[in-house]
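Here we start with a single chain on its own, the form predicted alone, put down as structure tokens.
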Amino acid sequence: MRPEDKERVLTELHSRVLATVSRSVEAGKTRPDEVLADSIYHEMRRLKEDRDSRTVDADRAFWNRARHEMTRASDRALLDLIGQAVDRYGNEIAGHFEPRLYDLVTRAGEPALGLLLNAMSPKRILADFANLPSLEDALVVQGELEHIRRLHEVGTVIVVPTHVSNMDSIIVGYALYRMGLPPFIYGAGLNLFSNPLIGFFMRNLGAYTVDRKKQDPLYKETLKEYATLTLEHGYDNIFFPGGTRCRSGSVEKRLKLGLLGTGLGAFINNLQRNKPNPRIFIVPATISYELVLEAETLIDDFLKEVGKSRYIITDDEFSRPKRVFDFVRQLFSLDSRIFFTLGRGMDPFGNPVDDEGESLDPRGRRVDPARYVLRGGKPEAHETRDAEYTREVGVRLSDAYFKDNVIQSTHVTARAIFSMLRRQNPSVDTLRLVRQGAERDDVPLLDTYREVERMLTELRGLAARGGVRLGPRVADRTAEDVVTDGLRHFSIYHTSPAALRRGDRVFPTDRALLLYYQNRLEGYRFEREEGLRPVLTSDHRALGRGGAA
């Protein structure tokens, strides 16, 4: 956010959040002491566990003071304490955009972007500067590019990508830069700012902080209102509606709708203020990697029983600079591709929009989106109604993610091997197969080729119908080529390859990684031809029953 807007936004943020609290108090839904006590409870609980936070001492001092003062405070004094908490949260969240730094990074080109991508110590950067990988050839930006450029001219755009890796923020930002769009602002997990180098770049290139460890409802309301205000001030945004990175490796199906709903809130506020170009556009984006930097940690966390896994991972591969450097260098050495695919835009109600930003009904006729929020002839927010509209947007986004998912050789190879293992061991459930293996724990190479050939036929048919996208090695290569490329990729980076070939057989050497990469093909209903049940539950949040159909 530009410095000239930051103070104004934070001032309005304070007013809006306090107004929300006051309305709730006046309606008898809560009391000021209850709001403050709830914040104190959640924050003190967080501070017991979050001892590494650089602000832990200052935070603890503030909340101890608030707890002491609230015992004898009037309602007005309580609201003042709540306002102080909002200001603390707002100043923590607020991003800072430095145009000169942005110009410097973009003009410097690939070396600076490689530096940012690797987030290393200065000593290592200088030592390996000549070997820093280039994103120019490795990143493929495709899809509705001109459509998005047109939408940017007539309204404010929210790009909502899938979330696979901590590299995503950099990939998305660079892709939008390559398209000639101005910098977008985005919320990034507070843990990503712990590295001084990458934190410096992210803070000055438009990122604002999202601390997912904070469960205080007041913090969540402050964060949501901040995002709404940035949209109202015309800042294009990037939201990751999956929340955190997808642990299973699958395409996200059940999205978090909190920040996503800010698009509708900003649209209503724009209408109420008679703002020129009030429209907000939501644009799905799908990121597809052949290998994922943090795959080992993510799938291990997924398998530790969803619901008991860590919500925030701070010690994965992304936190180890050497792993990042080695991953990127080896991946790019194989002429691999990262695909960033933009879908068609929609309005905050889930209606598709044309190139002029006009909303379309199911028959392709233009409709006025303002009429969806009118009450008594005036635009007005309505919690239940607006939540339903946002749920519809979530469904449309999930559909778009599946259609624009780019299937690559690692996904097909892993799916073939894992499906064959499941058929060979029909009485072994998925978790046991992954964790302990089974009696028949390898597959014939020729059978792997046949399984991949069958899958390629299905995938190419689905791609022809617009149901998925295929990477170049999957779109027109032979089954043998796909398997060879998939196994080659598995061998270059991970601590233990997902699978490797020995003679005329293929041996799964890391079945958890096989599960992770094969999950990218979950949700396309290929199980009928495979004679198996889905690996994941319908929402992709847990393992399914597994076994034969």
Contents of the next structure:
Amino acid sequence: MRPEDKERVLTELHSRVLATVSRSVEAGKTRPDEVLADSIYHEMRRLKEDRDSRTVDADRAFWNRARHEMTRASDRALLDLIGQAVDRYGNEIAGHFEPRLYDLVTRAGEPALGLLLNAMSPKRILADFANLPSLEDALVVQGELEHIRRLHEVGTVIVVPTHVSNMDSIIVGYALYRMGLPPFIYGAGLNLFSNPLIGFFMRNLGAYTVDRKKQDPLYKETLKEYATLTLEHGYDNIFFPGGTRCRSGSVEKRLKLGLLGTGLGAFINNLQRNKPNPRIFIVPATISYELVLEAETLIDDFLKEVGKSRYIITDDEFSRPKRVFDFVRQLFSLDSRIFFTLGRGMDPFGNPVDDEGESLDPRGRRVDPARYVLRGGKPEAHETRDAEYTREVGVRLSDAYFKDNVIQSTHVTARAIFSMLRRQNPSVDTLRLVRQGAERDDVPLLDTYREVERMLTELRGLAARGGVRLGPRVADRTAEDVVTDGLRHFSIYHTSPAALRRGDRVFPTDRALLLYYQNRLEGYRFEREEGLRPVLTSDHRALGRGGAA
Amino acid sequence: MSGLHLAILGGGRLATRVAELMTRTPAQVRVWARNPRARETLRHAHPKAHVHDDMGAAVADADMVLFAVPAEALPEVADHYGPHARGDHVVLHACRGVGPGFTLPHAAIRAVTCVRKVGALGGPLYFDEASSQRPLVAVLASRYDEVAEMLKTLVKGTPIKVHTTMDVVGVEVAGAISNVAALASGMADALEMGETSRGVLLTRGLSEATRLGVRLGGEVSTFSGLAGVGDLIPRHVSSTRRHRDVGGLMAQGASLEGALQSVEGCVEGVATAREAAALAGRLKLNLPLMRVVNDILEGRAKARPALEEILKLDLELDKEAVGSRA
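The form predicted together with the partner chain is what I want next, because the block you gave corresponds to the form predicted alone; please supply it.
Time for the whole complex; same chain goes first.
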């Protein structure tokens, strides 16, 4: 955020969150002491466990003081204490953005990824700079690029990408830069800022902090209101609607809508203030990797029993610079591509918009989006109504993700092997098959080719109907080529490859990884043709969103 | 009470009944009807209602738009309404059937208009009760609270009592399938198969409605409530009576065409049976009553032996319904 806006936003943030609290108090829904006690309870609980936080002493001192003062404070003094808490949260959340530094960073020719990789391990700047792979060649930016550029000119854009890796924010940031768009701001987990250098770069590439360990409702309200204010001030945003990286590897189907709803909130506020350019656009973006950096950790977490999976993972592959470096170098050595696909924009009600940003009905006629939020002739927020509008946006986003998901050789190969294993062991439950294996634990190579051939026919049909996208190696290669490429990818990076060929048979050497990569094809209902039930039930999907959701 | 503006789309029996009720309230009532004769009848019967042949004029100031047309006419009327639809319109329908491909009425409206706040009216809705000052009970299903708020404001002071739910799919499926069950029940009555058979067929209809509804995203509890069981019990609601009559005539050997000509009004259950049987095939769902009724309607099966086969089947309502979701 630009320094000239930051102070104004923080002041407004303070007054808005306090106004929300005051309204709840006036409506008899809560009392100031309850709000503060709730904050103290959640924060003290967090501080007990979160000893790594750099602000732990200052936080504890503040909340201890609040606890001490609240015992004899008037309502007004209590609101003042709440205001101080909001200010603390606001200052932590607000990123400091320096446009000049951003220009410098992005003009360096090897922007974002290279610098970030270096930032994670400064010694590498000297040792490996020349060997850093170029993101320029590896990233394919495709889809509705011109449409999104137009939307950026006529309103405020929220890009909502799929989320499987911590590399995603770098990919999105770089892709938008390459499209010639000014930097978008986005919320990034506080853990990503723990390295001072990477934190410095992320902030200056537009990140603000989201501390998912903070469960205090006041913090969540502050965060939501902050995002709303940035949109109202015309800052384009990136929201990761899964809330956390998808654990199962599947395309996100049920999205967390809290942050997404801020787009509608900002639109209503803009209308109420008669802003000349009130429109907010939501743009689905799908990121597709042939290999995923943190696949092993994520699927491992997914397979833990419900309730034991971790919402926040801080010790995964992304936290190990050498692992990231090797991943990128090896992935790119195989000419692998990362696909960043932008879909058509929509308004905060899920209506598609045209290139001028006008909302369209299903017949392509222009409609006035302001009408959706009128009550008594005036634009007004309405909690349950707006939640329903946002739910519809979530459904549209998920539809777009499925259509723009780029299927690559690793997904098809894993799916074929996994489906064959399931059919070979019909009496074994899928997750048990993954955890413990089964008697018939390998598959003939020729059968794998045949299975892939069948899948390719189906996938190519679906792609022709616009239901999915295919990577170049899946679009027009033979089944043998796809399997060879898939197995080659599995062998280059993961500690243990998902599957290995030995002679004329294929062995699933890491069944969990196999599940992870095959899950990218879940949700398309291919299992009907495969004579199987879906691998992921709704329980699994809930778990795949991070368990604690 | 409000000066809410209600636009009723349709010129048939339902539109007439609703206009009759609503012109007794402070609401401003406009009716759109395509048929000139229907417009004349409406003007004559309800001088307080403004009757239009121009859709734009009918819905111009509307707060609420009611589709008082059968399911088969819904896509066309919705398409006609589409250019005049607005995001702040609250839209209701009282369809008891489905469109091609088992398209539910709310989806048919959403497919061609910009509206979001759509509500489905279900339950017995026995309008004849209103004339004798008895309560008239409806279920309103909508995911938007504002739909229920507005309808409750609108019907304040009338004998209409509205129960609300968010389960649009459940209410629509229950309403549509109850007509197919009524066809089967009419057949059994005409064949003098007895009260027990009637009970079994209606229960089977409910079971199949539940299974199908749950599969499409509805809630089990909807089918055991007013929109489900509550809709099956009354025997004299006009649409139920029509369906029972058509079922009876077919069981006695009439052709479908002949049976349909002999009743006044639309028999939505015929298309619903066809679409439900087809959908069951696509979803690999076991819906024997839907299949059998459709076979009888299309002349592929004789009513008595086909219904007797249905009577022999097990009825495990909850188990079947819940199990189908997995």
